[in-house]
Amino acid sequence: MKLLGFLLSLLASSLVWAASADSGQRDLKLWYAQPATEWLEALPVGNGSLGAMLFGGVGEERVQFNEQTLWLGNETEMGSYQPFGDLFIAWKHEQATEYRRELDLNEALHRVSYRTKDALYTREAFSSHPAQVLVYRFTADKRGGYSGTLRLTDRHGATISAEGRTLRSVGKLENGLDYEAQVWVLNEGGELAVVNGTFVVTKADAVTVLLAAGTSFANDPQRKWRGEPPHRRVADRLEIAARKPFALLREEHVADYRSLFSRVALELGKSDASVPTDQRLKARQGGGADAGLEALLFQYGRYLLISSSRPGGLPANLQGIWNNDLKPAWYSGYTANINVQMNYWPAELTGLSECHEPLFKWVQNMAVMYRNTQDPRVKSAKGRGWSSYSTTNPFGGSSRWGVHRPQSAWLMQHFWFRYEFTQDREFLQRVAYPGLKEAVEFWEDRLVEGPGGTLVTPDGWSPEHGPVLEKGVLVIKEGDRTPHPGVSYDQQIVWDLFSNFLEASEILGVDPEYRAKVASMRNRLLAPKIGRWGQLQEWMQDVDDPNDKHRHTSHLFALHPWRQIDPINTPLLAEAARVTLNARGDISTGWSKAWKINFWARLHDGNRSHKLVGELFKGSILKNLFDTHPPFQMDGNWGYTSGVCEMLLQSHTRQEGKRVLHLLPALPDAWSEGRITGLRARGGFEVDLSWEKGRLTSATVRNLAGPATVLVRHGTETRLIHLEKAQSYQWK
């Protein structure tokens, strides 16, 4: 994003933020009225590597922390991501009032207070992204208040140790990666002694506890995965940050988190923020109507995508940089047939670019250990481009569950949204392009010759199920990887990154020859197709269960996230999606729950969209608004924000060469007011919108980028509008 663009939009957002009179936006906060008993009901907290659940116990607080390169495995094996450790903070306040814990989203502060007999005492935590350290902070209105016991354990056999101020844990996993943790303890008043490898505070007016954890891994294949020890970087960041006042650490934090997170506000309508968060969550799953509460899981969404992926480091995996098991579900992994790619969906549609580096980083790494894999299951037809199992590490290990061959083409449509929002043409010539042409690459030396001439994938796959004969019947069976030519949902994709790369060709004004090879192979690539019972079908023979009620709607990829299927361009294709969407119910898994909120937003539904938060809320949103499959996996947070996105404003269609801008293309019933500002659109553009009784009441739209002409849609009226860089238009 170019300097000016980015510095109008921050400016434009931050006043229209400073000028909001709705105490539900400016109250964003998940708050409780007891301590955390669970894992579950614990708050997260994260820097983009380092993380922490955070239970606010009374007694004992308990602080449960990650560092999102501890793993195990390696370039053959899979392993998987692993808990740090576990500080544990005992007080001798046994009996409180007046609890309350809270975090609040537009600090990304964690609180909490309550009031004992004599005392009110106070907490707040946060995880440093400029500091690089988790700072912990007990205060009291009275002197002398703090007495206790800090120790730090450890889940892999480390080596704990106390000194000084500083509580240490060493140690070296199975595969060779050294990590360590410290602690500081900073007391102000009292004395702080170690007794057998554990700091006792006593009669402190107040404490500082600031953590940093990191390890050996080094990004970067070249160097075989390894860097120096953390010892020294380590210590390094604890010593810069126990020079500075917990008034500018705090300073350096806020203001660093609201640089991204406040670029996008969202009201939707008003919201009764005195009632804590578990029990308007159990009214919502009730039926109740809460239209605050879905804004603050909306708002939720980016601040767990800024605290689990910020530039330098890796990915969000499947529980962002969460994790409390040993083994966790599906290894805590990157699986790329739908959830990692989930991840990132809001990061360009809510004002998040630099949150989304990460993800590019970690493809490119896959592209160097698999371009010259000797895995006959993946590897290359004639040796150009990659592809991967559907799950793997950091280091390029996998599961080897599951050969996903379009795994490269959809990741490398994160490259191209990055261009199409930002229109950021060095990065779209230096690296998407490279990217795109070398996936076209692969799926031009696969493409085999279908029906009536037609260009098909010969040995696809339609995750997570397929079509088997089972004693002379034909079934769809829960996890087939039984491998069809002509697969929908391979040729959905193949058809997006084709489609990316001719666009992507042409702006540089690069590779015409090739470009009209491409064409010409898009041109005969098997299309989507209409079934027996109306359904868009998911196999290229016509064996679609009516009664199939999979987790999976891969053959849909065309309606989102891509934008082959729409319902101005293509309606009959459009129709066919709707017959399978309905087939399919909206009882499902979390993430999957939240991809029907954006396919039916995508149709112009809002109200079914809406209907679908419901479900999601109900039977998928835990206590602390995580997510869960089950069990707890991040998607679904992200691809609910994503979803609310594409119920206000769409921008991935175009009409008579014209990129539309559509103004709430699915606006439900129940947001009949509201407001967002920030959302960013394809083409460079930065909108805001102002509905009441269901009708747009205003909108702005900003051009980030460079000279532009535009459609901009609302109902059934089309506006054509041109506007230079910097301009704005104003719907009225």
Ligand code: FUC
The other form holds:
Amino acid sequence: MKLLGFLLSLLASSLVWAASADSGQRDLKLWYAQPATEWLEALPVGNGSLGAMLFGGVGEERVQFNEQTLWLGNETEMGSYQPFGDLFIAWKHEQATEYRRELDLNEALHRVSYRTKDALYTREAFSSHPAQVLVYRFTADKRGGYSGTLRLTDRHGATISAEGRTLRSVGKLENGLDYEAQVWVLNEGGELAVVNGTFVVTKADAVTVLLAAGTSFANDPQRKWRGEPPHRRVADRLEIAARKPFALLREEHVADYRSLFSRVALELGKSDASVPTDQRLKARQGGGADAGLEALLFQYGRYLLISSSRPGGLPANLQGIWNNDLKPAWYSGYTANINVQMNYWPAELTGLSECHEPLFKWVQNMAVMYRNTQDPRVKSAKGRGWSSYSTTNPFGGSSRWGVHRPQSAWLMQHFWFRYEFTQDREFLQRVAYPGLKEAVEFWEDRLVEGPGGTLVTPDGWSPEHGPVLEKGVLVIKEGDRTPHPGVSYDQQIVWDLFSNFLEASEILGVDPEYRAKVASMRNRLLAPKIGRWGQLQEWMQDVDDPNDKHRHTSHLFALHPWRQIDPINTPLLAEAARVTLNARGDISTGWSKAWKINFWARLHDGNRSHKLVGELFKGSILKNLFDTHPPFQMDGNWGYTSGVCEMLLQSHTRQEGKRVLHLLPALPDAWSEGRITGLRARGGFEVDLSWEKGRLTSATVRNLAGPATVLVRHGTETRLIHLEKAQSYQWK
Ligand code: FUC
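Any chance you could show the form predicted together with the ligand after that form predicted on its own?
Then the entire complex follows, led off by the chain already shown.
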């Protein structure tokens, strides 16, 4: 019997470690040699809407879960994103050795394994998009190893019950939103009993826990944001999932996740993945080199986006979908003067166009809410188009802090990106174009005549500070929102909007007269200016302070994410942007550093981008690799992933009217060797790149869309290529 146990344990442990023997896989794991002791050490799983933070405790596992529609607030009150509840699973296991927990980004699986004096215990968890349930399975190499309790808690006064094999919490928020969570406990062997509202498991061989949660939220303003109560939906999901063997649930989950995740692979040098992630992070923070960790953080951004943003759902908020606070920072909402856009920068670049969709739906909903608003602060001048406040919730309610006139214009950029990358003409015609045109009309009605017959926006602000006179001295004050005409941020966003509109109307062959009018308005827009200390001016007047270290660099919008400024076509302005960035410095909040990685890449300075990568790791990456502002804010994760793309491939510029695919435009010395496959470029291209000793060794450009002629650039060499649909070009 003893011998059998030993053999079984050998078999189980070799299975557990089999995956990690493959070095390609090992590099894509976050792993730790101890359980999480606090929330920001726990590891996230998510299926786009149902998310959880897993602590991996031995004596007690904590599953802190969220569902992305559990929001307080309404159309007028901001409210905030709420934690749903916790599931505590306590096993009578002590003195664990060989402890390991990991998040495998290749398969979106969370695993825990440890040994006690008589057995090897293993767990596997995932949040399944196809099944819409969270699955957590506990196994061991000995029979009857699981005895303990399962307890469900809630933070909003829900009624909690335990019956049969179901734990249930049912409640209502003060805004009338109904919510429900159910946990099914499926034990193999042993017994399951209800004692005082909790489940007691005795001597089970294995236990599978299924969790589903939902609310009565409907993502639809016409329905006043309310749909069916969640009960039936939640129960049905569990019933269907419970009928499937664990292996099948797992297989369907992995297949679904990999259909998105595996589109892009990145290798950056070698690193020792046998070292736990928190130790690698510490070493990196201390200045050590770890290109593998940088590749892991890149893929983590993709993992997080797939896990928090799926078609039909809400967009990823400031914390994705993961929140444990009743009063989360900035409501865990949607801030659109940089943050929510940054969340989606990597979507098209890294082949996750589907994950971009929730943003479009949200923008369309906001348009419904704000188009006819009577709120004098954000009302459009002549009833055309819409704008809003900086921070809003899913229902259109806002914090009312920061009137943000370019809201729709900047957000419409994402619709244009979607078209540029996918070349989906139907999307352009049906979805993007009407929204672009509406935003153009909004600005047509607002622009006024400025100096020298230029057109300026009348009353904007440069998030999130401004020039004020204090005791006769001009200072740039944090948070000041005094309106000013011709603010660079506004001017550049309107230039971007008009440019996208012009291209869109030309491609679709519509509105030729209006196009001509918009073209002439664009030509008259007050252009970016170089100020007295060589900087790119933030305001119409040359008032920038060279000692200003503000985290927002709103006036560099034209450099990134847009294309009005670039080193090849507008070298003087690019130089001014460089002066500005140097003055602002590299030390800032998480997302600000992430943005700067993108800026320096756009200036073709890979080493400086990589220095910012180091700064990001140093003060802004937490043990579970979440970005921190502080506090924790996920935009920096996504801004980083986008930054890495910008270092390796850019496709936003034109030369002589032709799109340019720029290969390795900002490769840092630290990434002397590497390989990336599946990166996307504007124009509908997919690009693979390999390099050694800092030099490109091969590149493949595949054309996924219709016939196209593009310039491919590498270093100082530029080649004109023509590709039919599905054809590829090999750079040698
Ligand atoms: C903007 C930023 C803050 C923070 C918040 C969510 O207000 O200025 O730094 O990121 O959004």
